[in-house]
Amino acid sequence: MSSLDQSRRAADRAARESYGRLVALLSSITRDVASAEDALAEAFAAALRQWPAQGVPHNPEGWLLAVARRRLIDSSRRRGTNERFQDHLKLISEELDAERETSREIPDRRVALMFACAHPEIEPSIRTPLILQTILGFTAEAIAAAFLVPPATMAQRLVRAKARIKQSGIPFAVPERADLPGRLDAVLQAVYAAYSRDWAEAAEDTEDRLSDEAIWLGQVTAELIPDQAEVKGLLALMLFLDARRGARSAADGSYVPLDEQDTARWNLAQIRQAEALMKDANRMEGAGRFQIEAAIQSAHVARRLHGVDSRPDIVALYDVLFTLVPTPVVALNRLVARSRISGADEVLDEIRQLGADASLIDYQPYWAARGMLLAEAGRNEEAREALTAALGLATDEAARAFLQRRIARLPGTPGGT
C-alpha cells in the first residue's frame, strides 16, 4: 500500500470515528459549529498533503484538533476576536494536552454528541441532519437524498441551523441521562439514516462499512437507554436486514430481490437476536415507527424460513407504519405489499398518483418498483420506460446489473423473452 493510500485510510478512520468529538471539543469553547467544521477541514486538507510525506502520526485525532485549533487561534486573530475567546482557546489546549497524557487515543463518544445535536432549542426538523452532517460526515447532499429534499434546500437549513446555534448560545454539550428519552427520536433517525445509505448499496462488500457503524451506535444507544422499545426496535430492524446482506449479490454481483434469495445464505445467528429484541419492545408500552418496521421484517423472515403466509400481516403492518409514518417512501412500499395479494394491476394506478409527489420524481426505488409491478401486468413498453428510469437514477452498480437483467427480459427487447 503506497504511502498516499495509508495516509487516505487513516484519514478516513480518524474522520469515521472521531469527527464528532473533534467537532465537539472545538464548538464547545467557540459555540460556532460551522467555524469548528471549517478548521477541521482544513487540518483533514493539510493532512493529506503532509502525512504522505512525513508519515501517519502516532495519533492522528490529536494531530488533526492541534491543526484544527490553530486555524481557530489564526482565525480569530484575522477577525480581531476579542482576548476572552483568545483564552478560552488556551484554556481548551491546556486540557486537551492533559487528556492526551492519559489516552493516546481520543474515545469515541459519538453517541452521546448525537444527543447534544437534538437539543430541544434547535428546530425538531433539522435535528437528524444536524446530527448526520456534524457527528456521522455526511454531506448535505446525501443527507438530502435521504430526506429526499433538493441539497441547496437540505445546504440552507443546515446553515441557519448552526447561527441559530452560534447567535443563541446554545450549548454544544453533552446533556443529562435524564434528558436522552425526550431527544432520542432525533438520534434514532440519524442511525437509521447512517445504515440505510449503506444498505442501499447493495454491491459495497468493504472491510469499514457504514451499516456496521450504525449497528454499534444502535447497540451503545440499546445499552445506555434500555428501557426504550424504539431503541431495541431500531436495532432488531438493521438486524432483519443485515442477515440478508449475504445473500443480496448473485455470483456476477447482480442484486438480488428477497423473495429470490437463497436463505441459507441469511445469517440466523443475527436473525435470532432480532427476534428477541422484538420480543422484548413488545413487552413495553407504545409501538413506534422502528417496532413495525422491524415486525415488518419478522413478517418476510417467517414467510421465507417458515412458509407461513404472512402477506396479510405485511399490509396490516404497513397500514400502521403509514398513519405514524405517512411518507411517500412507505406509501409505495404499502403497495408494493398489496400487491402480493391483489396483484399487480390492482395498485398500478395508486402508484401513478403517487408519481405525481415532486419528492419521489429522482427516487430510483419508485421507478424500479413500478417498472417491476408494469413487468408482471404485462404492460411491457411502460415497464421498459421505468425500469430505465430506474437504471439511469442507479448509482449501485449491483442494481444496475438486476435492472439491466430485467429491462433485457421484456419481450420486444432484443434477446428478451
Second form
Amino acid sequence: MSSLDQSRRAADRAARESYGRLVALLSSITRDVASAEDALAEAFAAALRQWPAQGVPHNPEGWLLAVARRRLIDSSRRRGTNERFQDHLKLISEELDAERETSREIPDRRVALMFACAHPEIEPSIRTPLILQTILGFTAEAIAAAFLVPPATMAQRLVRAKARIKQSGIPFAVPERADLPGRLDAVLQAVYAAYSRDWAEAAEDTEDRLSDEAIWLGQVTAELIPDQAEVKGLLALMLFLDARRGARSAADGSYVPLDEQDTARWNLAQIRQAEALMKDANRMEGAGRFQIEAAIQSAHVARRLHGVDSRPDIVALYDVLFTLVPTPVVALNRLVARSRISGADEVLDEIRQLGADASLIDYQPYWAARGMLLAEAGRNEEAREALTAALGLATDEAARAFLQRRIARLPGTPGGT
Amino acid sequence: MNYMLMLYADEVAGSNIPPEEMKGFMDQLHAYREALRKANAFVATAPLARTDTACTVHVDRGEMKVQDGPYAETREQLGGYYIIRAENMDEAIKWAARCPAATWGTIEVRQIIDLGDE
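Other form of same protein, the form predicted together with the partner chain, not the form predicted on its own:
Up next: the whole complex, starting with the chain shown before.
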C-alpha cells in the first residue's frame, strides 16, 4: 500500500472514529458548532495534504485537534471576537494540551454536545438531524434523504439550529441531577428517532444503515451516563428490534411479521445483550417508556423462543406504556396486543374510533393493522379497503409485496384463493 | 396548496414489463390513489400516451412549426402526473416517496401557483 493510501486511510479512520469527539470538544469550548465543524473540516483537508508526505502522526486525533484549534483561534481573531474570549480559548486549549500529554486521552464531551442539540430551545424535529451531523458527521444531503426533506431546506434548518445554540448560550453540559430525567428523555428520543427512521424501511442491504449508527449512539450514551435506567432501556430496545432484522424479510424480499418469523434467523447474541441491559436497568430506580418497550420486546422473545404465553404481560405492559406515552400509536399497539387474547372482533370498534384521529389518517401501520384485524374477523370487503390504503401508503418494496399477497389471499379477490 | 407530481420513467423499459408484473404495479397505483383519497389529498391524476405519439408546436414570428416527438429527448420521459393537496413541500415529498412510480422512475415535485382567480 502506498503512503498516500495509508495516510488517506488513517485520516478516514480518524474521521469516522473521532469526528464527533472532536466537534464536541471544540464546540464545548466555543459554543459554536458551525465554526467547530468548519475548523475540523480544514484540519482534515490539511491532514490529507500533509500526511502522505510527512507520515501519519502518532496520535492522529491529537494532531487534528491541534490544527483545528489553531484555525478556530485564527478565525475568531479575524472576526474580532473579544479578547477575553480568545484568552479563554487559549487557556482551555493549553489545559487540554497538558491533559493530552499526560493521559493521551482526549476528554469525551459527546454527550454534552447531544444535550446541547436536544435542548428545549431547539425545535424537536431538528434535534435528531443535528445530532446526526455533529456527532456522526453525516452530510446535510444524507440527512435530508433520510428525513424526506429537500437538501437545501435541511441545510438551512441545521444552520439555523446551530446559530440558535450559539446565540441562546445553550450550555454544553450534562444537566444537574434534578433536571436530568426530562432533558435526558429528549436526547434518547432523538437517538430513537434515528433508529426508527431506518427501521421503517426494511431494506437490509444499505451499507450505512442509520439504525447501526443509532445503536452506536446509544452505546456511547450508555458508556458516558452509566447510572440512568432509561439509557440502558433504550439500548436494550434497539438491540431487541435489531436482533430480528434478518428474519423480517423473506427470500423474495417481502416483509415477514413477527409471528411468522423464523426464530433461527434471530441474532441471539444481540438478544442476550439486550436482556442483560434490561436486567441492569430494572435494578435501577424508576421505569420509563424505553424500559417498558424493551420489556414488551423481551416478552415477544419469551413467547416465540420459549413458548411462554406472555400475551397478558404484553397487554399489561402496553397499559403502563399508555399512561406514560398516551399517543394514538401506543393506543393502536395496545389494541392489537389485546386482540391476541380476545380476538379481533372485540377490538375492531375501538380501532375504527381511533381512526378519527387526524394523525393516523396517513399512518401506514394503522391501516395495515386495521386491515389484518378485519381479515381475521372475516370482514373481507372492509379488510380489502384498509389493506389497500396501507398498500398505498407503503414506501418500501417489502411492505408492498407483503400487503399485495395478503390482499390476494382475501376471499372474493379475482385470481385469489 | 396544490402540488404536481410529475412521473418520469423509461417508457421503452416500461412497455417491456410482462403483463403479470404490470398488473401488480397497476394495483399499487390504484392503492396509492385510494390512500390519497382517504387522506383528502387527492385532486387529479392521469397517465400520458407514449412520447412517440407526441408533437411539439412553436410559433416563430407568425410561422408555425410542428415537430414529431417530445420537447426534449431524455433518458426518462414524462409518463403521467398526480395533482395533490399538501400543507407544504415537506408533505408533498412525503407523498411522492409513497408513490410506487418512484421505485421504477423519478418524480419531480412542483408547487402549483395559485392565481386565486377562480
